[in-house]
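Okay, so here's just one chain, in structure tokens, the form predicted alone.
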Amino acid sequence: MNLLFALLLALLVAPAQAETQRRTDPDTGALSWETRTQGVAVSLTQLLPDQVLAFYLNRGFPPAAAERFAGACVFMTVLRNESAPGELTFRLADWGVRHAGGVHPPPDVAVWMGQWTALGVSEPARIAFRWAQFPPEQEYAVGEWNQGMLATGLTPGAGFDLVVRWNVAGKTVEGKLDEVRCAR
């Protein structure tokens, strides 16, 4: 009986392993992935390359620049501090896109901004781009959240896992979205 009690207690005290939940929007067919870990929720929703292309063309991007970003496997990304025991801080440079045996962080927004300047993208279009992106680093108190576009740098249709890292009360926490697929 003591062994059974110890096993039950271990299950109650041990942190639950978060699983990736996958959903399909019945209206658009877009796939979403979400995980919740230690009071934090992270989700990715596919953005079709044509959606991203139209978004940036309508904000004054030249077609070649808009096509470059639209082809970089872009997701609507949401990060929520639902009930973490303190303020959550993160840096995208600490996140990992696992693909084909390698891991790399998502492409840096500053790198994109440099490309847009070099390609002669207008300042208003660059400002619209910057404000539509998921922030490269941020702090969220409990109840705070943000969303924005996040490019993975992969090709349409590629599969990957996303490892998301953040800090709360001096501890690094990791969440993972498994078997994510770029829109075609």
Contents of the next structure:
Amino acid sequence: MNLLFALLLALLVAPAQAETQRRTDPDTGALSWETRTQGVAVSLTQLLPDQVLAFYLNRGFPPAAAERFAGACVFMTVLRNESAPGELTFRLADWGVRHAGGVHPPPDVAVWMGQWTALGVSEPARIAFRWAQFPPEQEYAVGEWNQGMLATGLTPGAGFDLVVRWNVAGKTVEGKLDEVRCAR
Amino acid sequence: MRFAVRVDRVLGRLCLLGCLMCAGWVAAADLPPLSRALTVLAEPKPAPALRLPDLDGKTVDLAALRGKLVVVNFWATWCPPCRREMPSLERLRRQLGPQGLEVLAVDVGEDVDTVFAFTGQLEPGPEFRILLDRDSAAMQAWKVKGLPTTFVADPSGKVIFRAVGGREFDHESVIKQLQAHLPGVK
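Cool, the form predicted alone is there; where's the form predicted in complex with the partner chain?
Below is the whole assembly, all chains and molecules, this chain first.
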């Protein structure tokens, strides 16, 4: 049954066609990973925990809450429909963080929001958090894109692969960023 | 104790890092390019209500702008592509404003002082109206999922274009798209 499911998935999901390009920012030393698959570009750029901490402290987060998110391996993420054969749709819940033999989707923004409410984070700070995140789901026509923070939930320095999935023209397409590393 | 030391260290670097974050999280060379076209909506629908205070506290109602071509831009000062596209919105307003184009920039979740601190650095400085959506209710009513997102309502009040992600609003291809829908143009 599992084999049948795997075969079905392999038929339905278009294979990744591009390799991961890695770059180092000469000024900050931050690493970026980028791939292009069937007209869609995906990139992750490391955000240092101190950068993330500073951003949320500046937005009014209490130190303990900002520290919690800053330690969750956060990346600046861009997904761009450059030339896919139509409007693409995606849900972060369909993406996979492959780490230490397991796979999990990126932590749900709603879960973070629940934590901030429980910790008494102010409404303006929670609004800033919500809209600074990479969208949990979105549609992009050709030329459309977003940039936002994406936490993997891993620890600083951890390595992982990110499997990105989207649907376009009735087909599920997969892109993969290999050997990504969380900033320390 | 360790946590307190860490926070103190970070607070000491807040100004520098805050500037870095505001500059766009990453170096300019890595910034994704601004797109140069608006997405045409196949089925234009009436624009949702938009009634918010501007920076002077005066209420602005989109419904009162019927008859104009209105660009509604959702943004925030901490959003890197929002910051990058804003000067092009002002250049667009200067170019097509006299022909009936209006720009409403809806800031999400911030106060007047924060917005002024940012717009004061811009060249050209925005002369369009900036509205404050303090609780993000308008943004949600417009079904915005990420910043920046921009809509264009035609003179009849229907949303005809969308732009998810940063745009170069005064690029000739965007200008051409908009010119075809200015008041009085058939």
